[in-house]
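Heads up, the chain below is alone and in the form predicted on its own; it's given as C-alpha cells.
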Amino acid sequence: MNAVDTSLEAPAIADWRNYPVSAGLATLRPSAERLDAVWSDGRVSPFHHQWLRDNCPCSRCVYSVTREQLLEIVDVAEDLHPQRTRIDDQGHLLIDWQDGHHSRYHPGWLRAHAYDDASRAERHAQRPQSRLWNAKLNEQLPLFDYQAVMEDERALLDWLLAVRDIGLTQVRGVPTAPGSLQAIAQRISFIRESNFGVLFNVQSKADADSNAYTAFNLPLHSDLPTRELQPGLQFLHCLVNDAVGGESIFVDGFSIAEALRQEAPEDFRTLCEMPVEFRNKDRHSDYRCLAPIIALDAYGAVSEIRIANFLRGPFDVAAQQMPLLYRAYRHFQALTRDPRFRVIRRLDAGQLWCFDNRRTLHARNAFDPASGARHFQGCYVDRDELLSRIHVLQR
C-alpha cells in the first residue's frame, strides 16, 4: 500500500457514535461507476462513487461542531469519478477525485453502512423488535425501582428498553407528592404539552372535559388519537387509590394487529388502508385527524394503534366499502376484549405506569368515587424522545 500526502487531506470528521472494525479493507477493485470493496471475511460491497462522494467525512463537507452535512451532491458533477483509490496503513479507503476533493473514510463507518445484500440483511436484523405480548405478562410484568432509575444510568438504560420494546412498564417507590412524575419523566426528555397541560389530574370531577375524568368505566384506546402525532409515550402516576374499582388494562395493540393480520388478513389490510377521523372537542378546543387505525412502518412491521371508540366520528368511505370497515373494526374490538390479551391490574400509590401510548391500550374499571380518594397524575412523553436517549446512553 503506498503511503498518503497527509497534507493532501483534511482529517474525517466522525460522527457520535463508534464503529468497530470488525473486518478490514482487503483489496479494491474499480469499476466505471463504482468501487467494489472486497473485505478481509470475503464479502463485497459496492460503493457507487456518487455515494461515497456524498458521504465524505472531511471538513469541507461535514461542519467539525455540528457533525451535520454541509456538501450537497449537485454540486459536484454526476459524471465524478476517482483519480486514485488506495488503503493506508491505517485501514481507511482514501480517495482522490478528479476534481481535486479527498476522501478519506474509516473502515468500521464503510461496514456498518455498506448496501450490499448481507449488510442490508445484517442491519435489518439487528434493528430492535418489538416483544409482542398477551395476558402472560400478568406474572412477567417489567418492574423498576424509582430510585435506581433516578441514579443509575444502566438501571434507566433497561426501563428504557423495556418501554420499547414492551411497551409497558410499572416503576415503584415514586414519591407521592403533586408533581413528583416530572421529575422521572424528564430523566427521557422534556414532557410534550397538550390542552390538558403539561401534568394533567386524573380525578373524578363534575366539569370534565374527558371521560378520562369521570367514574364511567374507560374502554380500551389510545390517547390523543385526535391529533396529527399521537403522544409516544404515557406516564400514570398513583398519588392516592383508596376507592374501590377503577383498575388499569392493558393489551398490545401490535399483539392485536398482529393476530387480525393472521386470522383475516382482509380486516387487516382494511384497517391499515381507510382512514377513520378522530375528534376531540370542547368549549375551547376542537382537535380533529383523519387516519388508518394501523399504521405500518416502511419494513411493513406494525408500528401505529390509533383508536379511542369514544373519541371517533362516524364512518366516512364509499358505500361499499362501508361493511367491509364496519366488519373489521368489530373484529378489531372484539380481539381487545379477549381474555387472552388482557393485562389486568390495580395501581397503588406510589406507583406508576409507563406504557407506549402508540402501541399499548389502555382502559379503566369503573370506579366508586364516594368509597375513597382516587388521584393519578399523568403526563406525556414523545416517542422521538425515548429513542433519541436510548442511543445516547448507549454511545
Given for the second form:
2 protein chains.
Amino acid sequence: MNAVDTSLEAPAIADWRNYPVSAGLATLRPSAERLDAVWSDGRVSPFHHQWLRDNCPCSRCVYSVTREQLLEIVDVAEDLHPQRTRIDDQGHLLIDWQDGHHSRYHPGWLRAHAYDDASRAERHAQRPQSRLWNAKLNEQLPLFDYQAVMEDERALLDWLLAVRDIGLTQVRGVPTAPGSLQAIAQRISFIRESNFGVLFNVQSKADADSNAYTAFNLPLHSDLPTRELQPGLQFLHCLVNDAVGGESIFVDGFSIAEALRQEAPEDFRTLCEMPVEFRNKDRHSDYRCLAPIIALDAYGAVSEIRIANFLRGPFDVAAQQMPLLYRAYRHFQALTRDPRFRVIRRLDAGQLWCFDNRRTLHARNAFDPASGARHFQGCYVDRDELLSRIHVLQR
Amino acid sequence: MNAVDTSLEAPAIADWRNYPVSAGLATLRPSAERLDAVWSDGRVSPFHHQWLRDNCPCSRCVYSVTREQLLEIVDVAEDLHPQRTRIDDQGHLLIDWQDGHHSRYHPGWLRAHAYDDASRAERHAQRPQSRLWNAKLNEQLPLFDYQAVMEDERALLDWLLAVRDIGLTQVRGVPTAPGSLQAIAQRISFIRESNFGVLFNVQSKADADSNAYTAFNLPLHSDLPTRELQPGLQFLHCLVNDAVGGESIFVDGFSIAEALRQEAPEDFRTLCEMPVEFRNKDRHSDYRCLAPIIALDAYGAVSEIRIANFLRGPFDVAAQQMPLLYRAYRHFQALTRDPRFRVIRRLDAGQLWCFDNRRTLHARNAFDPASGARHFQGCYVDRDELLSRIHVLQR
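Since the one above is the form predicted on its own, can you give the form predicted in complex with a further copy of the same chain too?
Once more the chain from above appears, this time first in line as the rest of the complex follows.
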C-alpha cells in the first residue's frame, strides 16, 4: 500500500508544497545506523534509519486525508535497519525494512529535508530577515491601498511581507464607518480578543482603565506587555482626527536594541536577562507578566521588545543588580527618544497603521480633546496568523 | 500634591491590593546611592534613590484614575538624591528630593516591594506551586459542580485554583445543549479563537483537517503546539457519548518530564534544548512552530510541554545530534504510555474536562462511529485570563 504520487514533479505528501528536484539521488552508501545519500551535485546527506522510518509517507504511516502521521516511532524497533535500499527508475529512494515494511521517498522531498550541514545552512539562509529602519523611513513609508489589498491576492501578499519584514505599514483609502477595520484585519485571519474588546476605541474618556484612553502623551511602548504573548500585529484606524496634537510616533525596537548592543553591551545584556513585571488592573481584570525587555532567538538575534513604562511594576532584582537595571533601562528609554530613530506622522481619517507590536514601538503626542473630535479604532492579530496567511498566499 | 491615602491600612496606590503593616519602619540609614530601611523586626531593606524616585506614588507621578505611571525615570537626574528623609508619625517614609519633589511611601507597600534577599525569598516561596500527579489521581479526581461554579464565587475560585495547580478537573451537571460550554468558559474570560473556531466540534468527519476529527486513537498530546503560545486551558464538553470506545486519557506532562530528568538527564536536556517543528495545514491555513518539547522557567522548573506526534515535522538537527534526539523522543513517548502516569475515564453527557493544555497531555482511545453518536465540543482560554480571574477573585 503506497499512496505516493509517482510523478517526479508532485510532492511526496500532499502538503501544498512543491519539491522540485534540483539534484537527483546518485548513489547510496549504507552504514550501521544510517544511509548516506550522494546527490548528483556531489552533496552527501546522512539519513538515520530512525529518521527514514519515522518519515515514511505511505498511507499506513500517514493518514492521507489529514496528512498527519499515524505511526509513532516508539512502536518501531530502536535498531531497525533496511534489508534492501535502492533508487528506482523514477529517482525515488526505496527501502525494504527488516520488519517487512516498505518505504518510498521522493527525491525532492528528501533533499528539502536533508540535515547535512550544507542543507541546513541553505535553509537557514532562506529564512525571512527583518529589515532594520530608522528616521529615514519617514521618506519611504511603506504605503498600501485599501481596495487593492481587499481585492487582489498579490497586493495582499506584498502588504503582509512588508508587515513581516519592516514591521510598519500604512494603508490608505479605508472606509471611515466604525467597525470598518474588521474586514481588512480579517483579510489575514480572525482578530485576537482582549479585555479591551475585539475592536477597541481609542478615545479620551473620564473613566479610563489605561492611559491609552486619556489625552496624555504616551511614551514609546508595545501593547499588552502584560500578556505572556504580546499581540503580534496592531491595527490603528483613524475614523476622525480633528483634534490638535496626537501625532503617531514609531521607532524600530530592533534597531534600538542593536544600537544599545553596539553602544553598551552590558546594558544590552541586562535588558536581555533581568525580568521586569508589567501589569494592568481594573475592576474586572488583573494581568501581570514578568519577562525581560529584550528577547533573543536561538541565534542571538533580537526577536522581541516588551516595554511600556506606564504598565511597568517596581523593579524586583537583587540589590546589587538594581543600579545596573536602572542604567540599562534609562539608556533604552533615552534611545527611544533619539530623533535618529523616530518616524512621526499624523494619521488622517481613512488611514490606518498596521505594525509589528512586538518590534515597532509606538507612541502618541498629547492631544487637546477640546480642539476637535479624535476617534481611532484598533485591534490585534497574532503573528502565527500573519505567517500562516503568507504561507498560504505563497503556495 | 499627594494623592496618597493617609490611613495606615489603605494601600499607597489604589491597586486593589492591601498592604498590611507586618513590620514598621524603625530607622533609616542613608548612603551615597541608596537608603537602607531598618524594620521593626530587624530586617534591613536597601532602596536605591532611583528606585524610590521611580516609585513615587504622588498624583504628579501616577495618574490616579488609571493608577498608571506618568513619570519616566529618564527625566530625573541619574544622581538624584534626597535632601531630607524621615519617618512621619503615621509610619510613612517621607523624602524631600534635591530637585524639590516630595515623595511619601506607605510602609506596607514598601515592605511588600522590598528587594533585600530575605524579602525576595519570601515572595518567591509564596508563588503558586504545581502539584504533580500520576495514575493515583484516578481515585481522587478533582470534581466540581456546574451550578456551584456558575453561581458562587468561592466555588469558582476553588475550581480555578485546581485548574492552576493540578491542571486536570472535571465539571458535572453541565447542560447538554450545543453551545452550553460558552457560559462556563466565560466565567473565566473570553474564549481564545483558533482556525477551528470559537467552539470546536469534536466529531468524526470525512473531510477531517486534523486527526482529532477522525475516529482514530490519538496519542498523548497538547493542542495547537503549532502556535507560538499553546492555548492555556482546554475545555472538552460531552453532549452525547453513545459510541463504543473513545475513553479520555490524561497524563501530567510535568510528572513525566521530571521522571525523565531522574531516569535519563541527558534525554531530558535534549528535549529542553533541541527544537522540534509542529505544523498543521489545510486549504486555508499553514501553521508552523519550532520549539523544544520541554520548556523550563527561570528557576529550572518544567513550565511547559509541547508535543503532538501527528503534528510533528521531520526532525531537523545536526546529523551527529539526530540519534540523541530520537533516543530522547522515544523515551518521552514511552513514558506517556506508562500506566503509572495514566488517568483513564469515559466522559458522559453533561460532563466536561477543563485542563492545563500546556501541562496535562490528553489522548483518546479509538471509537466506533457506527456504534452510536459521539459529540464533544471544545474551546480554549489562555493562562493569562485564568490568572487574572484568580487575582480578581482573591482581592
